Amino acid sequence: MELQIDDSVLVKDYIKGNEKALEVLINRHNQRISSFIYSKVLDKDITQDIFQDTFIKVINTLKRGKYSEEGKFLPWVMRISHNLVIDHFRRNKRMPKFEGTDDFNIFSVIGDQKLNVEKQMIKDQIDSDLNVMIEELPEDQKEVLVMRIYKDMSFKEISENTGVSINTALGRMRYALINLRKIIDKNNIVLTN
């Protein structure tokens, strides 16, 4: 049985100049990171580009001595790739926005086709208010809320996609809901018709 060298040892070896150590790290985590990126962008070429950009950032950070070893190399790299995926969507204006568009409308899920004009106006206002409130949430809470509510992802899937533990994902969702309630109370918003 071959003994596997810890990521932390490989990182230290790479920082000391052993280029082979980085190659081992990339090969070790290639499948998991690539699968994660692909699950978001659904395009092999874009996945390869983001994977390469991820390791360019990793290399630059390591070479500048800005990486603090806490035995968490993979979650750190996953977070970098996650941020690059978000950057990709922002650059291409494909990130779901909370503007009540047909692409991303909470009421399209509810789908009552026989609304009269007054009820539709009320629903549009509620939708607009909700979208504004969600935008006020911290990025990590907003991300978990969107994945859970709009994308119907399990907390296990959210955990895998964001590179955080299930408990952290649950905590972020809890705080997102608490913060939404605070925003509703602070602004005296009524979300019912």
Given for the second form:
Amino acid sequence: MELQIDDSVLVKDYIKGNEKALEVLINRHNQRISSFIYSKVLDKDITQDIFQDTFIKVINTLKRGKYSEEGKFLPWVMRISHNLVIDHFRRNKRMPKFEGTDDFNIFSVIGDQKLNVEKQMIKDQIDSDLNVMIEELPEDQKEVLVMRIYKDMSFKEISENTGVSINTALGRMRYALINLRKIIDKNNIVLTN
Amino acid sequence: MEKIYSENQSKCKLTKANSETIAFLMSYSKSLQIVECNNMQFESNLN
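The structure above corresponds to the form predicted on its own; please provide the structure of the form predicted together with its partner chain.
Below, the chain from earlier opens the complete complex, with every other chain and molecule after it.
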């Protein structure tokens, strides 16, 4: 059976300058302290951080000679890590951080409305294709379509501006759309994003 | 907020700090020097 050196002996050795003693102590209690922290914070990275901070405190206290040996090295280290866990939660309370869980992700509710680069390029392409096709339309139909769609005018305004009746303007708009569809069908153009 | 007791009760898991963390702690320990002078302690960290 391997003889295990007592924690208190290792602490004394470390205070005297034996760095190896600290390594033994850390490795000996690594799992217990890490698991203790993990059971509280439930995050691996935060566990690593708190574990590290705990031992930085331990090292500082031991090197300053402020540690009083009462045969309770592990409970003392656990207490330090416990306090650091509390500090961690206090800090997070002040700056709450929202993280989506597996069941619910905030980004499935709020999306980025802007198009991505690919979709923006497709949209630009469609817009320019459409402009070319509109140029193919007869002048009177083109005029009504541009006023209605691009200038967002009402048919009443269109009729006033072009000097034709509302019904004529409506008819021209109808034919403009029919003709556009014909051009699209004829040339097998796909206009979807 | 309501507390849900029905699932995920036990989140205890055995974990270990990884070797890099331990290596960091060891080198931190080696680099740290405490100098005492007139009842005051000074920390010096030699990287």
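Residue numbers count along the first chain shown, from 1. Please read all numbers here as calculations on a predicted model, not as lab measurements. Each form is matched to the other, and the largest set of C-alpha atoms that superpose within 1.5 Å is called the rigid core.
inquiry  = Does I158 move appreciably between the two forms, meaning a CA displacement of 2 Å or more on the superposed rigid core?
reply    = Yes.
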